[in-house]
Every structure is written in C-alpha cells, then in structure tokens.
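Listed next as structure tokens is one chain, alone, in the form predicted on its own.
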Amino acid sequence: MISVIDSIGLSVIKTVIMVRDFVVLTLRTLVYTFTPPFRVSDIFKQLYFVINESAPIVIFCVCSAAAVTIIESSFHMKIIIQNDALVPGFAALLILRELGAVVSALLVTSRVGAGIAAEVGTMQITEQIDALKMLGINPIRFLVVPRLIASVIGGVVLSILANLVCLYVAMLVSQYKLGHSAGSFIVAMRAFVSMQDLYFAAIKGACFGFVIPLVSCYFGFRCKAGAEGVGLATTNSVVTISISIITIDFILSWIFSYFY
C-alpha cells in the first residue's frame, strides 16, 4: 500500500514539474519573441516548412473529410426526413466550426511537430543545443521563436486555406452528387453561417499553432540518449499536443457559443 501511494506521489511530482517546467519555457519564449534582435530568415525558413509543404497534404485530407461529410449527412438526413435541402448548410456549419481548423492542426501536428520534436531532440543528444549555449546563443531565442512565430501564422493560414477549399469542394459534391445547383448552397450556408464563423476559425488555428512548437521544443530538450529516446520524445509531442488541440477546442467552442 505504501509503495502505491508512493508511485502516485511520485507521478504527482514528476507531473508539478513538467507543467513548471513548460510553463517557463512558454514564458521565456513570449518575452524573446518581442525583443530584439529577430531572426527574420529563420522566420521565413520555417514559414516555407509550415505552410508551403504542408498545405498540399492538409488540402488533400480535409477536401476528403468534407466531401464524405456532406455526402453521408445527404444520406442519413434522407433516411429520417427524407429531405436533404439542409445539408449544404449543416455542412458549411461543421466546416467552419470545427472540421477545418482541427483537421488541418492534426495533420501540421503529424508533420510539422513530429519533426520539430526530432530535430531538437536529435540536437540535444548530439550536444549541439549545448554548443550554442557555449557560443552565447540561446537556444530558445535561436530555436523555439522562429517556429512559435511561423506556426501561429502558419496556423491561422492553413485554418483558413482549409475552410475556404473545403467550403468549395463541399457545394462541387453538393451540385453534382446531390443535386443542388451553386446558388442553393450558397444561400443555405449563409443561413447558418457568417464571416465571424471564419475569424473564430482563425483564432483556432492561431491557438493551436502556438501549441505545437512549444510542446515539441519541450521534450526536444528533455530527449534522452539513443535512438529510442528521440523516438519517445516524438511520440510523446505528438500525443501531447494531439490531447491539447481537443482540448482548446472544446474550450474556444465553449467560448465562441457566446458570441453566435
């Protein structure tokens, strides 16, 4: 019984220790990003590896989502009130609020995460991380801000691209799978649907992309030796930031209700 207790406590610290620990690495990252002096090339650089090489696969993945979405909520609609008029509007409801932003987060999640965790996590191992401290380089400064700064911009683009092409690939499915002409959809997703449904959107893709840096810098650092230990440091980001992005949605979600 006592060893019990004693693994729960043990669990409890390690986890107070986790949490302090990323909470000062967030906090040390927000006061570099607004100071001098910026690293406006790494900037871009990870811009291009956010958004330009992630954006084919993002798009390819929610156009599917969106186009099986509308054509099974033709099906069971038909089924229960044998009319399926609503559906470009339900549709265009889901896209928004929730299929684009959070699908589009995942899959950055699975690439860009996945290979920020390794990088960092490969540089501490080899000491590189410890070489720049040697140098006067910061490894926050030079590492964790650049990615931050593209993948908060990167989120809030590839948030939007995602809803706007899903919205497009959703009334192509709808005029020629289902029958509505172009000018039905559009006016049945105006029903349900505003600009500020995209701006929260935005906001959540934004939230999200602020996430998955800072979680795969974390344990990036706190790789351990060996090839297993960069493995457990990838897999252990991308479950973390997985659980935080539904997480932050169901709250933005809850927040947002507010405001329809």
Second form
Amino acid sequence: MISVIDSIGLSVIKTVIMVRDFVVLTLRTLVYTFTPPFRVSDIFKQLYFVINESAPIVIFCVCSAAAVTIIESSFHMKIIIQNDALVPGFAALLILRELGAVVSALLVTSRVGAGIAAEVGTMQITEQIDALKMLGINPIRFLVVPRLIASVIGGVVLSILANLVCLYVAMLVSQYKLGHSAGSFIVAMRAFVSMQDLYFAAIKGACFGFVIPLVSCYFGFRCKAGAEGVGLATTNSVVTISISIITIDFILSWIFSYFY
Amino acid sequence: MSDAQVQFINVIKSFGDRTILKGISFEAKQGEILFILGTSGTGKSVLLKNLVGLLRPDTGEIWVDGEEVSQISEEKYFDIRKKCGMVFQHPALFDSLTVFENVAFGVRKHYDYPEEKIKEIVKKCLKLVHLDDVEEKLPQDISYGMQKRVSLARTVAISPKILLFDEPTTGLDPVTTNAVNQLILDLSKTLKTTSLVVSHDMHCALAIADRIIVLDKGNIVDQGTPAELKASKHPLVKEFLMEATTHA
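I would like to compare: after the form predicted on its own, may I see the structure of the form predicted in complex with its partner chain?
Every chain and every other molecule in the complex is listed next, the one we just looked at coming first.
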C-alpha cells in the first residue's frame, strides 16, 4: 500500500517539476522572442523547413480528407433526409472550423515536431548544446526562438492554405461526384460560413504552431543518452503535442462559439 | 582566495541519491597543466562541467579567475565561459555547419573581427591540429579523429585563458595524440593558458602534466607532480602506472 502511495506521490512530483520546467522554458522563449538580437536568417531557414517542406504533405492529406468528408456527408444525408443539398454548406463549416486547422497541425506535428525533438535531442546527447553554452550562445535564443517564430507563422499560413485547398477540393468533388454546380456550392457555403471562420482557423493555426516547437524542444533538451533516448524524446513530444492540439482545439472552439 | 586561477573548495555534487563528487578540493595555478585521472564513472567529467556551470554543485565553492561562480546566474556564467574553452568527450560539432563555420563560430560570437582576420584565425587553428583542406566539409564527412581535432581547433580559436579537456585523445591515433599533447604543452608555455585535462591516460599525464590528481569514487585519492605520483603507494595509482609502463 505504501509503495503504491509512494509511486503516485513520485509521479505527481515528477509531473509538477515537468510542468514547472516547461513553463520556465515557455516564458524564457517569449522574453527572448521579443528582445534583440533577432536571428533573421535562422527564422527564414526554419520557415522554409516548416512551410515549404510541409505544404505538399498537408495539401495531399487535406485533399483526401475533404473528398472523404463530402462523399460521406452526402451518403448519410441521402439515407436520412433523402436529399444532400445541404452537404456543401455543412462540409464547408466542418472544414473551416475543424478539419483544415487540426489536420494540418497534426501533420506538421508528425513532420516538424518529430524533426525538432530528434534534432535537439541528438544535440543534447552529443554535447552540442553544452558546446553552444561554452561558446557564449544561449541555446533557447539560438534553437527555440527561430523555430517558435517560424512555426507560428507556418501554422497560420498552412492552416489558411489547407482550408482553401480543402474547400476547393470539396467543391470539385461535389461538382463531379454529387452533381452540385460550383455556383450552388459557393452559395450554400456562404450561407453557413463567413470570413470570420477563416480568421478563427488562422488563430487556431497560430496556437498549434506555438505549441509544436516548445514541446519538441522541451523533450529534446531532456533527452537521455543513446538512440533509445532520442526515440523516446521524439515519441513523447509527438504524443504530447497531439494531445495538446486536440485540447487547445476544444478550448478555442468553445471560446469561438460565443462569437458565432 | 589564493593566487590559483581555478579553485574547488569542498565541492559536493549528487544526482538523486548518488553522490558523484564527495567534497573535492584542489586548485590550478595560471599556466599550469593539471591532469585529473581516474577510471570511468568516477566523476571527472562532472567535475569539469561544474567548473563552467553546465552542472551546479550542491555545496562548496568554485573560484574561476578570482570570482566565486557556484551560485551565479546563467546569464553571468556566459562571461565566465568566455574565459574558458572546453573540448568535450564527443566532438560536439554543429552538424549543419561546415568545419570552417564550426571553428569560426565562437570567434564571430566573441570578437568583432573582419572576415579576413576570421579566415586567418581558422586556418591557423586548423593547422595547429594538423588539418588541411577540410574547411568546406561537413562534420559527418570527416573521420571521428578529425572531428575531435576540429573540436580542439574551435576551442583554441577563441583564445581562452583556461582550457578544459574532457578526454581529448580518446579515439585518436598515436601521432595525433602526441600532436594534441604537444599543443596543450605549447599553449601552456607560450600563452600561459591554464589546462585542466580529464583523462585515464597516465602515459600522457606523466609526459606533459605539471601536477596530477587521481580521482576515485568521487574522492581525490592522491595528487602531486609526475615524479611524486611515480612514488605513490596507492593501489589505483600503481595500476595506472603499470598500464602506462605497458603502453610506453
């Protein structure tokens, strides 16, 4: 019994310490983000990595998601109300409020988040982080800040891009598969969604983009020696970011619901 | 505070319930080459990392160049680290930068030199460690031994007052090992650089050290000049000496 209580107590203490360390990392990163020197070339390098190299994967996946969404919606609506005239509107609503931002963020997590955790973790175990400190470089300023800025901008850009591509593909599918004209799709869409939904999707993208590098760098900095350590840091970061994205999405959707 | 450039006073460092350094006290004077010998896992690297704030001691005092540093903030430590150069156990080169950029990295950070001067320093430092025509290569495109030498060149490039070597010759061929030892000796004699060398190579220590400290299970078990150590009765020191004689 005592050992059970001990282990629960130990887990609570470990969690509190982890949360404290993460908050400290976040606050330090925020302070360094808004104070010079600004590493502009590093930010652009990371922007290229986040946006340019993620965009094809995001576009491919959201196209598939859009097609599935509209076909499935039509199938079920036809069964229940024998009519799928509302499908374009509902699909647009679902895409703009959830699908575009969340799917693109989860894809960026698997690509960028895992990449950052593995890179920083490897730097940690091969003493590169210590070498940075020895050369007078602050690792948070050098590694975390450029990735954070790039990821927030990338999150917004990819979220908007994913939503637009998703809507376009949904329109094509509804036109060629379901028989709705492009005009009727747009009319139905405008009845259900507005520009505000796109702004909210961009805000979601920024929030998801904020979490991805912070969590990845946090686990990277805590990486234990060996290939297993790097693997664990990467897995932990992807799992934690994915849970965070779903949780943040719920919180933001709940907050945004007061503005509709 | 004595005239020592580096001084440890009763330093204790633990990880969880494992005490790694159990009240270590020693000092190193300017220009001195101090070897810290010991078997693996005795806390040699931990000792060096405590000196430059990469780890913090639980208790005790650490003095660097007349300043007590064990409790100073991370920001203040950046100034202390400017005085110290450290060659790590791993080469610790930045993967995304070329050899040239790696060596120039610290110089660019610490000095406002024109590009020509930086090129000159990089070439000079690479020549010191017997490396030519590798400037444009990435660390992963050169051998491990070469990476360690680049790491040494990067450390020397910023002209530190105190040099810390964490097993600098591990994994190097005998020719390069001798070159590295000679370099440590030259820097000490010409620039009066204080060198703390963590190693388990008694042969090298006897060849170039001014003083040797032998560490075992977190305690200093013996210390003195190479001549004094040769006369030591401590079993671990005798074992090291026997090993050195075999390799000589």
